[in-house]
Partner chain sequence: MRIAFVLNGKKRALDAPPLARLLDLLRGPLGLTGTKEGCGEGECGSCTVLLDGVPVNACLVVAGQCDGRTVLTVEGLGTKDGLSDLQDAFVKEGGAQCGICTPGILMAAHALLTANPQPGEGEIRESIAGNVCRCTGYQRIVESIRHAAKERASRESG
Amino acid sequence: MALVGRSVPRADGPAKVAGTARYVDDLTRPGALLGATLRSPVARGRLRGIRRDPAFDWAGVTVVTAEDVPVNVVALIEEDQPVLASDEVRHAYEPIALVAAEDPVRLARALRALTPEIEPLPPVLTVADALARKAQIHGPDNVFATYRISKGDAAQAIASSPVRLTGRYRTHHQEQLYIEPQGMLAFWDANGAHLVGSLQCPFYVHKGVKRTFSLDDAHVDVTQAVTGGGFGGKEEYPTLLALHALLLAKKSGRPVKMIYNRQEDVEATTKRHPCEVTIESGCDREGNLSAVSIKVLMDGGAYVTLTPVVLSRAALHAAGAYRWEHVAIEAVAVATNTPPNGAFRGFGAPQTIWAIERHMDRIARELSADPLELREKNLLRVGDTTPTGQFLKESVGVQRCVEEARKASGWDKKRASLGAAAPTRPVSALLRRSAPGSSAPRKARGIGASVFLHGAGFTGSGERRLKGRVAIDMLRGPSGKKPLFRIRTASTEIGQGTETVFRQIAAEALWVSMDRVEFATPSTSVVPDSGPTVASRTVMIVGSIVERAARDLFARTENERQKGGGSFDDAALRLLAGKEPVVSEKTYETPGDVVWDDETYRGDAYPVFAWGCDIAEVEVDLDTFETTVLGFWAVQDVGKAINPLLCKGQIEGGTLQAIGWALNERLVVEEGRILNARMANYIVPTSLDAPRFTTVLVEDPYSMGPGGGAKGIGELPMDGGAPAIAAAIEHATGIVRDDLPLLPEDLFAARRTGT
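Please provide the structure of this chain alone, in the form predicted on its own.
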């Protein structure tokens, strides 16, 4: 049954195309109310009370405040975030009260009839102010987390290097802008709390509900509805929304549905962390890298949420895909009075890979070297060690990624003929204002590259602590003549193809057709805890457990066939006659040679890395400074492509998000409030903006990956797009831009100032 490696159709495709898939806003329950949130209009202050308009008829309206919350904390890494503000307000849009009513008009009027009475306090809106402690908003120093990684003696090695360079690189907020906003349906019955929602991680919500309402496992059920995208934005945030919906349902005694509109979703939910990275490096005149010192400074927003794991990954990827004999990395995340930042595809790695890749271009510029050749000369290879001391023993396909990208893009020819190198179109002349009536060409083309890596799975000992589980049930089929198999896992389908890929893996291991494998709707009362759908772990980690459980069922059935004769199906039915269903439940086993020390931050940060090389060709209009991506070559080492078409879809989708981060998106924040919280003024690329993609899958198998070597690649495509585009713009125009985004006005300003 050769299913792995084939681009079989998506299992969830027909329902979505036909419009029969039911998202949370399509669902309801008898007597359900609609819920909404009263939010703070200021970034920081003391909540003195909530005034109700006495002229409003409050009959049939449910209002919930902090006094109604049994345990007023959101259970995440730290319990610093309240479900509803009770005293201190720490960011604009902080939830203060909840309202439920029968229809949307009455709900909106009730919301307007509530007025929070807040004594404003001076907000801390920048990282610099937080470090200067202009106000103490989190602990004694406003620091959420700090990590340090050391290898050799970076300071001494840099000081003795022939070429020493320093650069500062900045990245900005990014909104996930999933196609379906946040939504949750909640109700209570004799069995406890029930939730159906748009979410990535059912057991995150389950944990939060248990904590706030002091319930046990048996009295909380969280079920995923069909979910229209997540990108990390539906990792931790749905816990807060679930608690809000449950509080309203508890007090009203009726089911409650809460669906955010787009503006509220953009304003209130988490974003990608803004980041500033300072890099000092040393190398010789031939371009052999020696040492690097990196300082990472990240804006966590008002609450911790997932900032420590974002910062950790930023630090672990900060040195890039290169051999450095000496490394010193320090990463710090601080609190500000802006809406909390959280998970977003790549979570931390895109920020620091932007920095190290722009710094590699800085080194190439200083040495007058071809930037791709400089990278290729210093790539990590099998036998090298990373900054944490991890020995790379297998599946390091980065060299082949660079070779394939160079060939597919025509790098050598284009690098010599485009941009400042073009003999008939010197960029220095083009950037000067043309004379009236001049017919001089006003566009310039360039090509740029980036090389990058991404660790698959939880960092360090995370998978060992989690012990993710998967079950596969063997059931009697409708005809009674053939068994069916049902995968039960907490890994969710959010558009990336999980359901399809898991069915491929299981069906091949069971030697049955895919139509005999089902995917159970993730519900905490039905599925074991496989861990969250994050960190590029779904296929590589959870998929390997699916494969083991399927192989176990096959082996047990084959053993019965050997004993009793007949076909595989005959043997399966004999097993089912004794007990139905026949269940195989397996737990993830971390490879024994993966060793990590959380205290020293040394050892094997990830079981394996995925690798990539991106090359972008751009055209810059020298009158408007608009940038068009003419072609994009994404070559990425995925280990083994279980479903090549879905794999390429992940790469192209993630790359387009990276292009948007670079060229389109800027979140405008003023006094802690977001000024462009609409799709009309927060601009993301659409399919019409997508360049011509050439996507090449390199398969350097990981020995512990499912299907013959699959690695996690959900986040890898986000890492390389922005620096490749910046490098191409630099090649086209000579404009060096080390801060994102690369909007026309930013390029124009950089051209005027020379920065």
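Rather than the form predicted on its own that you just supplied, could I have the structure of the form predicted together with its partner chain?
What follows is just the one chain, with no partners and no other molecules.
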């Protein structure tokens, strides 16, 4: 029947297209109040009090402040963030108090009737100020985390290289802008705390609630509602929102629903970390790379959240998809008084991949080499070792990605025929005033490439520590004849197709049709902790546990069949007739040869990497510097595509987010406040901005991956888009940009200053 490898229609599709899928704002409970948040207007200050307008009629309005919070910490990696500010306010929009009321008008007015009284303190707004300790806002030195990776002797090797190049590459904030804003419905009953919400990681919320309210496992239930996109934005933040809704529910004695509006969502929730990367490299005149030294500097915002993990992934991807004999990487994340940055698809890697890919183009420029050839020459291969000393023993499909991308895009021809015809031709020649009546070309075309990798699963010993679990139940079917199977996992469906892919994997291993495999709504009282839905780990890691549990049930049933005869279903029914429920629960087993040392940052950073090559063809209007993406080729090694259609959908969606990051999106932050927290001015691509994608799946299987070799690809497509676009713009116009974004104003300014 071969379900794996087929583009079966997504299981949650019919409910979504019929409008019957229930997102959190579509749910309510009898007597529910609406909740809202009072936030800090300033980036830093001392909270002196909260004034309640005495003229306002407070009847029926619930107000919660820090005093009402049992344990005032948000339990994430560290416990530095309060649920509600009580003393020092550390960023604009930091929650200060909560309000609940019967209806939205009362709610809006009650919120306006509260005024935080804050004595401003000088804020630390930039990374430079944080490092200079303009004020002490975190620990002794304002540093959240530092990582070092080293292999060989980079400094010495660079010094003795014939070609030494240095560059500095900056990337900016990015807002996830999932179309469904964050929301949570909370209530209490005799069994404790209940939450239903838009979220990626039910057990993160679970942990936070247990900590703040000092509850045990059994008294907290967190259920995922159908979730309208996450992209990392609903990874750690929902914990805070859940705590807020629960506090209001507790104090009011009523269920409470909190739904952020768009502006609040953009202002208050986490974003991609801005980053600055300095690269120094050494190679020979033929373009054989030998050594690289990289410094990564990240702005973590006001609280730790997931910053250390993001920083670690940034460092681990900083040397790119290339072979370097000598590597030195130092990565530092600092605190500033800006809204906390956190998880966003790619998780640090897009920032450092941007840098290394722009640097590869710099080397190509210096050597007058074809940028794709230079990359090909230095690609990692099976048998090579990465900067952490990880030996690549299989599934390195990057060479094939490059070959396919080169072919599909017509690279060779376009590289020669498009662009600033001769590489040495000065930009000004292109922009020279045309004589009256002449029809000088006002548009320039170019093509550019990027090559990248993305480690699938948690970094280092993460999976080993986490021990993700999945259970599959065998259940009596509705007719009593055909047994059903139910997958219980905390991995959530957030649009990426978890439910469909898991059902495919399980059905295939059980030799049953897909309609006999159900997917339990992720609820912490029903599903085991499979770990969070992050880090491109869902299909590859959790999917492999699903596969093992399904295989186990199949083997048990098959065993029974051989003993007692009849069909598979007969045997299954005999098993179900027993007293014990028929269930298989499996725990992730890290392959024995994957070893990692957290102290030295050496070993197998990831079980395996997914690889990709992106090629962009652009046209730049030389009058207005608007960039149109004419074509985009995304060729990615996914190991094995369980569902090619869903897989391509992931790649296209992720790639457009990367293109948007480069060409449209720009978060304007002044004095720690966000000036464009609206969809009208935080600009993401529309259908008319998006290119036509040619998406090619390369399959170089990973021996431990489910379905015959699948690797995690959720984040990979976010990595290569921006540098490919920048390279294409450079080819078209000669404008070299080392910093994101590439808005028309940026290209115009770069053209003028010649930088």
